[in-house]
Amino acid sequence: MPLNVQATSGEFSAAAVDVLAVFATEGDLAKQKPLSELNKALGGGLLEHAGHVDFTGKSEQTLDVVTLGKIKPKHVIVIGLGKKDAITAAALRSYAAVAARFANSVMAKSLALALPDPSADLRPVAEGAKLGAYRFSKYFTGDRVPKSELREVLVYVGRATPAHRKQLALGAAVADAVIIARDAVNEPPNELYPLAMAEIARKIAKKGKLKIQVFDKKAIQQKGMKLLYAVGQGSVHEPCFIHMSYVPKKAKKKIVFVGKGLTFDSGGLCIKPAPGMGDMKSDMGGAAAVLGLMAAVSAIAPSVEVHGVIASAENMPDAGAYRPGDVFGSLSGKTVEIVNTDAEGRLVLADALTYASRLKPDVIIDAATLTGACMVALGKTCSAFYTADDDLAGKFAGSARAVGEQFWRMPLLDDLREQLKSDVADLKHTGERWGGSISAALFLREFVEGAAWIHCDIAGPVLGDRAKGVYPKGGTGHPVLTFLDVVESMG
């Protein structure tokens, strides 16, 4: 049953719900009105319990109190928002997500949310509630099927208006788009292969009235996408190339998003070690983000022309697989010497970036789970981004901050370009171990053909090993929200 998020008025402490979520900021809890009122209703037990467990209102700190019938809600969860002057839209989104995740954990069907500012835009609240309630339970049977699910979220505002309903509906639509990306990352690779990804894209296009083209293996070969073809030639699942487009009248700008869509990466003939190989179903996280973004764009309907381009393949060690030492051409015409078949992502992106450049956009943004080197540098919760355009970098970093997703700008160090020189071709596709994420970005730059460009290496955050804020364990939907903010800021 879809989660219903609606605005309502009245006293939140009187809500007949399973869980009531209230907020706290750092400082004297007794002086914070919602807490003092609830504490009085609960006979002083709330603040006493907070003191016992050292709850101080720090960001995402939680305090769970069972009400034992003293008030109508069965549970109260107090969620820390940090410093009072740091309550942003991203903080509200996270607050709602943490509350919804807790509600699911106690098998609640209904949740009430008290807001620190009842006049705030409710879109991020709806986004957070739906994203926090998310669970990927498609393949559970019997006792593993969740016994209950959150069905209703009441958001308490001063007075519910049509504007509130519109904000909540928009937030729910954006959350549904992020969930498309999460589901795609969570799908097992025997279910999600390149042509299956194309079917997801077709459904998004049909629902959102987007244009779509899907090129099969034969068309990829005919168009000269030789690098994409090479990566996919060792699998029984044929590669495909997807182009989705949203073209409004009188568009102010044109932006192309490019996603790496390796539905499974065994490493090819340079096969990966067994530990961790199962996580390589997430090697299409960039493509998943593009799918989610295009669904969100169709819901938002910005005055910006947006294209989503996905190069999808499966990298397998079949007898027909491409080999180290092979040389292939590309859509750009440049030849590439293969050094390591486990560095396949930059190859499929190379053809996709050339294709994107020929659409003549104002900017290209690509997303790829590209290098382990990026995770070594930044950890598993922060993505890297590369661009030579300082103004573009500032705007992109601003979008990431606005939605609460972590990105860090990395340098395009031209002296590392020497690592990509080949003795037998125009380029070799990998360099030395040191600076591996940078040399990967430099390789991609060779195929952009002069367009303004941002490369996002998102290897860490697309697959979470624990729930935090808006992100669940498993597929997170990173960086759909950042990309959507970039689009909206250009409109």
Ligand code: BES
The other form holds:
Amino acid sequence: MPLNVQATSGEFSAAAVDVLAVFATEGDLAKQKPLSELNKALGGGLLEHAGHVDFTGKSEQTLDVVTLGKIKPKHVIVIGLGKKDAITAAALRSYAAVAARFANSVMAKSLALALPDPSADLRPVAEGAKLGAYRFSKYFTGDRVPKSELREVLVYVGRATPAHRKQLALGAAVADAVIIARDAVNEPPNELYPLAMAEIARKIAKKGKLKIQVFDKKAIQQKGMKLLYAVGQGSVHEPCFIHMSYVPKKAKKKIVFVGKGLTFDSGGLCIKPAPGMGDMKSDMGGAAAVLGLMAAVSAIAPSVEVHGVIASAENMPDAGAYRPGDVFGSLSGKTVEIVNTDAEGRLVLADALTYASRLKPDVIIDAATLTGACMVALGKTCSAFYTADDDLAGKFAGSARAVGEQFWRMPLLDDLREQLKSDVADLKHTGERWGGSISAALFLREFVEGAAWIHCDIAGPVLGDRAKGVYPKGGTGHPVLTFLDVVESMG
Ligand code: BES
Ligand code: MN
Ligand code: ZN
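Having looked at the form predicted on its own, could you now put up the form predicted in complex with the ligand?
Zooming out: every chain and molecule, the one shown earlier first.
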């Protein structure tokens, strides 16, 4: 049953719901509404309990109590929002997500949400509620099947209006789009291989009235995408190339998103060590984000032309696999000497970036779980982005900040370019270990023709170690919200 998020008005402490969520900010809790009123309704116990457990309203702090019949809701959760002036749309999204996740954890079916700002846009609230309630449970049987799921969220506003309804509907659609990305990342690699990803894309295109083209192995060869072909040649699962497009009537700008879609990256002949290899099912996180973004774009219908391009393959060791020492041409015409078959992402992206360039867009943004080096540099919860365009960098960083996703700009250091010189081909595809995320970006740059370009190395944040804010453990849906904000800010 899908989760229903609705705006309502009235006295929330009297709501017949399983969980009531209220907020608190740092500072004297006794002076905060509606906390103080709720405290009174509970006979004073709430603030006393807050004192005992040192709940101060800091961001990410929560306080939950069982009401034992004192008021209608069975549970109350107080969620810290941090400083009072820091209540942004991102904070609201996260607040709703934490509340919904808690509701699921206590087997609640209904949740009432008090809002810090009754005039706030409810779109992020609906996004947060649906994203917080998300669980990936399709492969559970018997006892492991969740026994209960959150069905209804009541968002308390001064007076519910049709505008609220519209905001909530948009938020629900955006959350569903982010969930497409999460599901794809969580899906096991025996189920989600390149052509299975193309099927997901076809479904999204059909539902959202998008154009779609899928090139199979033969078409990839015919078109001259030799690098994508090479990476896929060691797998029994054929590679594929997906191009989805949203073309509104009077678009002033055209943007292409490109995703790395390695449905599994074993490393190929340069095979990875066993520990953690299973996480390489998430090596299609960039492609997943492109799928989610295209679903969101079809729901929001912005006045920008948006293309989603995915290069998908499985990187496997096999008698037919590509090897170190091989030299291949590419869609761009440049030749590449293979150094390490585990640096496959930049190869499939190279052909995809050339293809994207030939669509003659204003901007290309690629997303790829590209390097372990990026995770060494920025940790597991922050992505890198690279661009030569300062103005675009500012806008992109602004979008990430606005939606609460962590991105940090890294430099395209020209002096590392010489590491990519090959004795036998135009380019080698890897450089030194040091600065590995940067040299990967420099390699990609060789295949971008004309357009302004941002490269995102999202190796860390696509997969979460633990739930935090809007993100669950496992597939997070990062960076769909950032990309959507970029599109919406353009047109
Ligand atoms: N998919 C990996 C990068 C990765 C590693 C993503 C860990 C998420 C977690 C990528 O294809 C890869 O293997 N990169 C190599 C490049 C190296 C061989 C130059 C790496 O980072 O070790
Ligand atoms: Mn690899
Ligand atoms: Zn990879």
